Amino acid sequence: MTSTASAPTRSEPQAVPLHRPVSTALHRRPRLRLGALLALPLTWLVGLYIFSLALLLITAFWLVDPFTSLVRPGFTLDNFALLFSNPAYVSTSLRTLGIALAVTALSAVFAIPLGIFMAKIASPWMRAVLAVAITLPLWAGYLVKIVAMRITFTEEGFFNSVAGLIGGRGPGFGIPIVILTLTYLWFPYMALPVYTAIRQIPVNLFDASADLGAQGWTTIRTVVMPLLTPALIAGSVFTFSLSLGDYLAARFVGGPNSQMIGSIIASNINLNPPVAAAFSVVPIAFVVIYLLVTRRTGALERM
């Protein structure tokens, strides 16, 4: 009886995949794994936002020729020279940064008591009306709440009907209304980040400033204040370059003498598109100076 031994078997190759995933291509390379994740937002920032105003700048260095009125590449610095020797311009710089300063504090006055009420003293319901009532003039377009605020204090509004029962009268459209409505349309931004820094504020630091005889606005001054330096710095950036764009506001409730950086822009932008590109970098000069003080102070680095 023979026995037959049985050959063996070769198991078969298995087919390599020709083509990785992705996911382990951008595993393998840590550089391409970041390229890709920073690709669109990258492209965002160059692509749009900081090649939109390197063409700003150069257009602020074109010509208009004065027979044609059509613009023509070339380098002059008469456009900027003109800010400097118009006192129309200058007044006008000077009024927006005013105004945008205004904006700035008069929104961290707001802001400061009312974040410490709602984080501090308010019960949840009135947190939450509240927060819902801060954040109510963002619900609404931009337009529609500059024309509430041109109804409200026209001189048939409601400001001038409850004023002159009392035998008063409102001060009618110009700066004061500017920066109130500015104001008004901005102060989210800076009592949001005021009212989550108070929150964040033990409650004992309180406590430890009443016991040792300090009062209300002393606890404000020295506990709360220092601690909300980076919030009132985070929302001034806000507060402060928002404002100094605008001018629809100046437009609907300012007066004949209210006119802002961007009201000059918006009329030379189809008659002389270099001065208005000239002007335009005003307002950016005042961010990156505000910056740069603020950054002078230590703030930045402890938001």
Second form
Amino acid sequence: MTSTASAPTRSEPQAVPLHRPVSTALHRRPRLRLGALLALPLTWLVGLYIFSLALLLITAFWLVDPFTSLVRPGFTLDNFALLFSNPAYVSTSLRTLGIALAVTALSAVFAIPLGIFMAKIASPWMRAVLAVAITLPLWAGYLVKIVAMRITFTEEGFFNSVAGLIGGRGPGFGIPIVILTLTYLWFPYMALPVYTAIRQIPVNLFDASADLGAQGWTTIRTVVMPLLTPALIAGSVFTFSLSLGDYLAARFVGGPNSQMIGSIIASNINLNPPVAAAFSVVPIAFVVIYLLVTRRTGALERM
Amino acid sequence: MPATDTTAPATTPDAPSSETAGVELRGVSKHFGDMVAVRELDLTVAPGEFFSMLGPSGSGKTTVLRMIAGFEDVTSGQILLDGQDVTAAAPFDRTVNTVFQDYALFPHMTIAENVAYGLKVRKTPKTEITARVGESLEQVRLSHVADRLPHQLSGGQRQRIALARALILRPRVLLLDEPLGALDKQLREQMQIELKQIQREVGITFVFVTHDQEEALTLSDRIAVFNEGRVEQVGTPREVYEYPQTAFVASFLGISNLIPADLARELAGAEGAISVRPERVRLAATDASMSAAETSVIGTITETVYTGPATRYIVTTDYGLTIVAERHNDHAPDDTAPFHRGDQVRAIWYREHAALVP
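Now show me the form predicted in complex with its partner chain, since the one above was the form predicted alone.
Following is the full complex, with the preceding chain placed first.
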């Protein structure tokens, strides 16, 4: 090999500057450097993400020819008016909102005590097991989990069989099972930020609170909860918005009368794209309102 | 056990601040799994005393403090507060309060809310809370930061707020867990004086945990020196410094010349190993005369260390014994030292200044 021979010469100081035209040009032009860095993500964000959303919004104002069922470009507010005038659409929106809020509340109620246990009480081994147990559902496909819930609660499923032994009936498909299924799906998104936030609360704040006379519940209310607020908001944005957009849970474990916004969008996507587009603005509006409300409470100001 | 007129501990937050209590530990042990943090500890802290628990980290001092506060259960033994057994009482049912090592201020509450917290959870009337928080902040001279959040304060300010938050409840015993550990040296010395003043003002028992021997000596009425879950010695600062009862105490508090038993017997007729403080050792020429009450060794100065107020000489004898002698620099500032590295000298001390350390 020549490397042994060339090694000594390589260590000598090099007087001749290296010729690297691209690096030199980039070094002289900071804006060009920034442009190169952002080219890909910006193409993605603007070209695909915002562009497709804009198209969706525009479609919501288009018309459908009543005779040919063809979509015609134009401008009408009828599609949006329909959201308010059709009682089925209004009740579906409200039902979806209720389900999303219930999923969020249920996730938080499970996540807080679990997080306190994991972060402050469990042994490191137990903590690792629970962390895996929480994230494990994320490894399984979304449909797999819905089917699992369907099998559990179906007519000949586990709960009906067990309840049947004592002459009763298990819970059938319906809104409560939809809420349960969606909580099952989105729980990790709430549990992880909450657990992380609780872990970051110094243990001696619990000691200090007890030392100053507060019992467990008072400590949770006055110390833990305020420090958890940002994590709860972060987690709830996921559970809330993901629930608002879901329709497969309603379809497979919802039974009758449990249509969600997604169900209506899905059924209109071919028949009447402008109505589907108008309806898909509703969950976006709910999320925006939700974020504005959390901002108004001032929960984030002291963070 | 002294007769007490106290009602249940939880209902005495409004007791006058002059009320104080002693702490007694009887045969207290604490195990964490297989690890023994505290072994069969007996300790009595008198009412109104400034009592320090001094020791290296892992010696069990903080565990003892946490057991007195109620944050840790005892494995066996009893803890008495003012003569009452509180071994099984929850932290919120004990009339003690704690100043934590890193202050443990609630980050989402203002300074005033932090100080008010204890009163608020006790459902104290609002007007009284306002008045007492005001007084409390006044006491630590921080009224002007009442509306700030803890992270906007300096370390020293946070320390004083932690003190105010604990003292506002008028505890009978205040527990302090290395409260000055996070401060720089100058601020620490200033806070030591302040702590001492506050303790005199409120007149309650302070139980103070520290690993800093100088801090313990400066502040305490009495010191318990901890080592490996046991108390090696309890006494006034002078007692533990001048008359250490064990080699550990001698070496943990300040610098100590430990002379092993056989050599001590030969040199000074001592009955065991002895400890001599460097400032008790004087250096002289090898042919210098000395009194009958003195002992000496001859050696070579192998190192001199100038520390400002004093100079330390490290003298090594032919048989490998090292003696540190300290000489005050009380001569003229530009005076050259009379001894230098490499000089043959005689290191001399009074036999009565040596403590027997079995």
